[in-house]
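One chain follows as structure tokens, the form predicted on its own.
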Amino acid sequence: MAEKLKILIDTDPGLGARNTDVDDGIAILLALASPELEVAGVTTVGGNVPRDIGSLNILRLLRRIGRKDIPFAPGSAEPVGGVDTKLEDKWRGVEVPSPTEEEKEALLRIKAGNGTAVDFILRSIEAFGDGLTLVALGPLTNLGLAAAQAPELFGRVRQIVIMGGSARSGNVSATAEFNLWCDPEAADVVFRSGIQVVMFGLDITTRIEVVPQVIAGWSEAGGFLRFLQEASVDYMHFRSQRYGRKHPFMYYHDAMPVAWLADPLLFDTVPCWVDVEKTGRYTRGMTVVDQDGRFHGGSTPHRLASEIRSEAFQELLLGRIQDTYRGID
């Protein structure tokens, strides 16, 4: 059997609050159900939820699930630059259940015995060199700070893996996807590092419609598996009603790159060249995608997902997800 590629996922999970995207804690899911991959640990961010409920939510994750052996570190609070009102607009809508006082305690105890993420990248990065990819589901604040800080060591990584931005439109602005909007100083100090970064976009994520009937197995196997369509469930009627659509839906974006370390032939990529636009007033947050390398001299390309085998992914991730946590309370 192959090595199992070894994987740091960074990521502001919102499965276990309400009104706020569900996609990071499946991708999650999936990377522990797949046998390919290797979790090495999880790094939390602000962005589809403030730092501190991502966090939250990790811990009740990985404790439902069994898996207190994944290690996570909490990440920046706020984006370099800055919070935007756009994003405190977004945060004053999530509704969470309050931590308990041992779950107070145990999210300290977790931030002293393995530091912040940064910290906890960089030593990951040494421990484990080009064997590393690390995988950004959310802002890439923690990784752009790494990578300022510690530009060698930070080069030593095998490959970045994205779910962020577009080679066309976007989701929080006309132009700009939400993870690379919400931090787009973090992100150009990332694409301009000198890994190669795979980039899962909205040209891609939104390929696949997700709609109550697809998860419904979920539900009829109960427990965790329950608790998981509910909270998708609950999620898409709130996009509907946010983007006035007629019927409950949401993608599963940040569930794709994983997917594609698993299984790279459901995906195919192409090169691609990638400026991100920090200042522009209709333009903050774009990615500007050269596929044709006409204005990007010699630079190393990057890569950005390009097609999907939309059955096979849907297969694996459904039967994967449903055979591991079956059975689980």
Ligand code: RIB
The other form holds:
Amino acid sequence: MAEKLKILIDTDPGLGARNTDVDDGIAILLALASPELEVAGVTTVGGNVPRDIGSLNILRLLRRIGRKDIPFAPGSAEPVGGVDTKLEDKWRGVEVPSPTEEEKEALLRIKAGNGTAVDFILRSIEAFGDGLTLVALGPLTNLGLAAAQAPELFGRVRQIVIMGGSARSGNVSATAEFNLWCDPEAADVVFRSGIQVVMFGLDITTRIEVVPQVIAGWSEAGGFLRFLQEASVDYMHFRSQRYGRKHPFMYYHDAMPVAWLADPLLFDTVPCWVDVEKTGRYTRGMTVVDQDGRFHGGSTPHRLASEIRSEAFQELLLGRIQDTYRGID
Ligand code: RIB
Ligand code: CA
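Could you present the same protein in the form predicted in complex with the ligand, rather than the form predicted on its own shown above?
Below is the whole assembly, all chains and molecules, this chain first.
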């Protein structure tokens, strides 16, 4: 087998809390179930949930699946653009069991040992250089801060793969996708860092609507898979009520960049230039995607995921999760 691809996942994990997105957790589970990938570490960022809840969710998830070997570091700061009232609204509905004293101590030890997300990202690049791929599944705050703090070192990373942005319409406004909208300043730094960004935007991540029936099989397995199934269906119902959808469903969003890294044949990507709008009254957080660089002298430093083999993608995702985590309580 070819050498494993070393990845660092930066994420805003809601799984483990109610009334927030579970796709980061599913993406992390897929990464850890993929023999093509080696997860060098995880960093958390505020987004679906405040960064401290994200860190608590990661601590609990890794412990539950027996992967305490995966190092993680907590988010460095809230989004550079500042915590917006929309974000506070999103967080208001989140429910999560409070940390126990032992969990609080464990998180303290982890922060003391691994430093902040930016420290961890830069140390990982120092250690693995162009052997490391950064996978960003939430706002780009940590990556933007790392690139701004040590541009030379950051420039050694192999590639950046993100779930974020959109070449067409948004999901927090008519123009902006949530991850980019949370911190456009940081995103702008990342897209201008000189590293290729492979962008899995809403154009591709909303191609598949995941309805409860799709993951019903997880429930029969009991234990952790039943937890995952129930958390996902609970989130689907929450979404349909909050956003007035006709039926409960969700998107896999964050699982797609991870699946592409495991099997690039699942997707097509096209070359592009990307600008991030930071100031527009109606367009702040918008990714302005210039396919083929038509308006930038043909310059296409980045790539946009453009097509998906949906059946094969779902088979890989559902199959690997079922096979790997069946029997975990
Ligand atoms: O817009 C989709 C993105 O926002 C996903 O990363 C999801 O987890 C939420 O963070
Ligand atoms: Ca996310």
